[in-house]
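In the form predicted on its own, a lone chain appears below as structure tokens.
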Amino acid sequence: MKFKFLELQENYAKILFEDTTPYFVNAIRRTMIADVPKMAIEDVTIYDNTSALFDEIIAHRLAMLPIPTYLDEVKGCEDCRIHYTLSKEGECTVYSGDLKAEDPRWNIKDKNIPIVRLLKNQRLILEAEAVLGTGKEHAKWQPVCGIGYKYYPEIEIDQEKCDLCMDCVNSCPRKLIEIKRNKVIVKNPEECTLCMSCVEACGRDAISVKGNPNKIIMQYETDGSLTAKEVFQEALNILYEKYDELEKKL
């Protein structure tokens, strides 16, 4: 198997896998969702809450905040806990940036996630602790979202059959087909969604579109607790350990 990053940002990645199978790529996808660990708030002690939301709703919103996770420090440590405090009085909106960690390194990076709106003289005072977990236990420990993959689009155009009618050009929802020098060409084939609109629009059967199951594009986002590259690397490490254990048992 070979792979390369078609696009890599801090919280987003698009990866091209080659010489592989859908089963193995799906194993990577499921591992990223269920087995890559991250920190999330598990215990909340509320001392004063006169807001419009119940304590349980406040605790749930805190649990879904993306806690920055340094796996080299906390991986394998079941007793590692990050302590947070929050104390606010209205009139104001309580944001994720108001949650303060004992060590500033663990403060939430996205400081503008709203938790609750406080009216005049309303208060919210609490303590919270984050622990390490995985997505198979609860969604709050799931580091990725919007993860999916597709077969690599292979688009072939029979220039002899094509009469440059522009039907395929006009039908493509992503505007990937164009005519240059009296020839139909496809730009950025990786962006094709395999919708087959161009095939249906062509009345001369001059264009064919299919997905290659041995060449797959995966894309995903993270919630900010881990970078896109860290999640991918950790998923591969976990899979390697599982396959290595299986090989030894066999």
Second form
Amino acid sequence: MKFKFLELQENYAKILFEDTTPYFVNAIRRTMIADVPKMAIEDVTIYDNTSALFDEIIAHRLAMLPIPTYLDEVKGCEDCRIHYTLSKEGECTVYSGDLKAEDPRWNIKDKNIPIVRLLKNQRLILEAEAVLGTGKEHAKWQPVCGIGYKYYPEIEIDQEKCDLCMDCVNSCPRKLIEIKRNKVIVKNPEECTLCMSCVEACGRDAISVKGNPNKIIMQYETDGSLTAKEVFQEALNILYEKYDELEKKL
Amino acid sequence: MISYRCGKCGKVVEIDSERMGIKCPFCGSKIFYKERPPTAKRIKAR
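Got the form predicted on its own; could you also share the form predicted together with the partner chain?
Okay, now the whole complex, with that chain kicking things off.
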């Protein structure tokens, strides 16, 4: 199996796998969702809350915040806890950036996530503790979101059957097909979603769209607690260990 | 004796739960709010 990053940003990645199978890519996907650990707020101690939201709702909102996770420091450490404090009085909006960690390194990645709006004389005072967990226990410990994969689109156009009627050009929802020098061409086949609109639109059966199951594009975002690259590396490590364990037990 | 806050005048009133009916001795209102206990509340963020 080969893979390469088609796109790699801090919180987003698009990976092309070659000589692979859907089962294998799906195993990576599921490992990223359920087994890659990250930090999330688990215990909340509320001292005062006169806001419009219940304590439980505020705690739940805090749980969803992306907490920077340095895996090499906290991996395997179930007792590691990050302590946060929050104290605010209205009139204001409480944002994720108001949650203060002892060490600023652990402050929430995204500073502008609203938690609750406080009116005049309303107060919110609390402490929170984040612990390491995995997505199989609760979705707040899931480092990736919107993770999916598709077969590599292979679009073939039979230029002899084609009469340049423009039907396929107009039917493509992503506007990937165009006519250049009296020839129908596909601009960026990787963007194709295999929706088959062009195949249905073509009256002369000149287009065929197929997904290649041995060549797969996977894309995902992270919530910011880990970078896209870290999540991928960690998922591969976990998978490797699991297969290793299986092999030993056989 | 548990204290409640009167919904009309805002004064904290001690009310005996043994007796039937509640009424604010200052303004006569019958609507009361339960005060938040001063203890810290620990909850699981789930």
